[in-house]
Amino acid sequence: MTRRASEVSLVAHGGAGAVGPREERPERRRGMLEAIRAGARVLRQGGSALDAVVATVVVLEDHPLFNAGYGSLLNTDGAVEMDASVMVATPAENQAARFDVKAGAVAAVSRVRNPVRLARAVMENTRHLLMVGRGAERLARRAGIELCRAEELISPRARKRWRERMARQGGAGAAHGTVGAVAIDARGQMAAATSTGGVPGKMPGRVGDSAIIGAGTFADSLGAASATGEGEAIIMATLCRAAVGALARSNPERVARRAIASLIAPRGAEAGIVIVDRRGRIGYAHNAGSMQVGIYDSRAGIRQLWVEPLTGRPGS
C-alpha cells in the first residue's frame, strides 16, 4: 500500500519559564527564527523529520540566549550538566498502520556541544535507551561527535547569572528552560527532540525530564511531543506521553491546553508543551510567565510568536 503524502510541519519551543529581559527578545526572536529556518529547509528538500528536529535543535544549542548547549544555565557547583533526547515513529514500508519507533536520551554529560546528536547517536549507534555522564562522552568520540572542555560552554551570560543567583538566594532559582522541536515529513515519519542545561540552582547529578522518554519528549504513530518546564512536575505526568495518546481523540491544541491545566497546573508547577499529529497539525500550550516558539508548515511558512499563558480552564 502507497502512502499519501502527508503534511509537512515543524514547531519548536524555547523554554517556558519566566519572562526574561525585554532587552533579549530581539536577539531571541533573531534566533528562533534561524532555527526554524534550519529545520524547514531540511524538510523542503524532502528531508526527514527526524533531521529537522535534530537541525532545529542544535541551532537553539548553539545560542547562548537559550538553555541548551551553549547557553545552559549552570548547577550549583558553577558547572553545566545537560541533558537531551530523541524519539521518532516512522512508518513501516507496505504497513500502512504499524510504526517503527525508535529512542535515545544522555544526561548529565558536560563536554558535548550539541548533547542532542548524542542522543541521536544513542539511538542509532547502541542498542540502550539512556546513557549518563563520561559513559555517554566516550560515546561521542566514537561516533565522531566533536568534544570540547566543559569550561567552553559556559557563556559570559550563563557564568553572570549563576554568580547573581548565589549572591542573592544562595542558589534557588524559579526559572526554568528548555528547547526543543516536533515535526513531520512529507513520508510520514514524526520526531521530537529536547535539550537543556537544566533549572537554576540544580544540584550535580540532577537530571530532568528532557532526558526521559515519555515526560520530555515522546513520539509515536499518533504524533509527536516536546516538553519544557519544571522536570520533576512534568516526569511525574508523564507529559509527553499522555499528550501524545490523547491524540487519538482531540486535535492538538486541544491536547495540548489540556495537558497544561490538568496534568501540571493541579501539581501548582509550571510547564509548556509542542505537539504535531500525524495529519501534520500543531499544538502548544503553557501556563508559566513566558514561552517562545517558531513554527514551520507548507502552508504557512516560517513565523515566531511568544504565547499567552493559560488562564482559567480550557474550552472542551
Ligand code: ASP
Second form
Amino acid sequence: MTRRASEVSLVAHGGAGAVGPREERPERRRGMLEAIRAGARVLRQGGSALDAVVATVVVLEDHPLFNAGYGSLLNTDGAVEMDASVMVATPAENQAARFDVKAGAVAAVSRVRNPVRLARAVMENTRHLLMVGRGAERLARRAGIELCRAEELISPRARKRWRERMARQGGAGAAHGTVGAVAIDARGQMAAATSTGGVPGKMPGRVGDSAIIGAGTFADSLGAASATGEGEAIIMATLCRAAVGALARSNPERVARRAIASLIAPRGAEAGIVIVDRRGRIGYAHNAGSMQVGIYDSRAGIRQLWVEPLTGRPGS
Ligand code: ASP
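So the form predicted alone is up there; where is the form predicted in complex with aspartic acid (ASP)?
Let us now look at the entire complex, which starts with that chain.
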C-alpha cells in the first residue's frame, strides 16, 4: 500500500524554567534558530524524523548557553553528569496501522560531547534501552562517538554559576536550558529526543526524566513528545506517555496545555512539553517562568519564540 506523504514538522525546546538573563536572549535565539535549521535541512532533503531530532539536539548540546552537552550545569560535586534519550515510531512497511517503536537512553554520563548520539547508539547497537557508567562509555567508543575528558564539558559560564549557587544556598535553585525536539517526516515516522545536564543542586548520581522513556521522551503511533522541567514530577506523571496517549482524543495544543495543567501543576512543580501528532500538528505549553521553542514546518518555515506560561484553566 502506498502511504500518503505526511506534513513534515519539527518543534524543539530550550528548556522550561526561570527567566534567564535578558542579555543572553539574542544568543539563545541564534542558537535555537541554528538548531532548527539543522533539523529542517534533514526533513527538507527527505531525511528521517530521527535524523532531524538528533541533528537539532546536537546543535543545542554544542551551544554553551543550553543545559546539555557542553555547558551542562554541574552537580553539587562540581561535575557534569548528563541524561539523554531518543524514541522513534516508524510506520511498518505495507501495514498502515502498525508502527515499529524503538528507544534508547543514557543516564549520568560525563565524558560524551553529545549524549543524544549515545542514546541513539543504545537504541541501534544494543538489545538494551538504558545504559549508564563505564559500559555506556565503552559503547560510545565502539560506536565511534567522540569521548572527552569530563572537564572539557564545563564551560566558564557553568562553573561561575555553580560557584554563585553553592555560595548562596547550597546549590538548589531554578535553571533552564534542557533541550529536546520532536518531529514527523514525509514517510510518517515520528521521533522525540531530549538531553540535559539536569537540575541545579542535584546530587551526584541523580537521574532525571530526560533519561526515562515515557517521562521525558516518548513516541508511538499517535505522536511524539519531549519534556523539560522538574524531572521528579515529570517521572511521577509519566508525562510524555500520558500526553501522547491523550492525542487519541484531542489535538496537540490542547493536550500540551492539559498535560501541564493537570499532571504537573497540581504537584506544585514546573515543567514544559512539546508535542507533534501524526498529522504534523504541533503543541507546546509550560507553567514555568519561560520556555523557548523553535519550530519548522513546510508551510510557515522556521521561527522561534518565548512561550508565555499557562495561566488559569486549560482549554477544554
Ligand atoms: N528535566 C530535567 C531534569 O530534571 C531538567 C530540565 O528540564 O530543566 O533533569
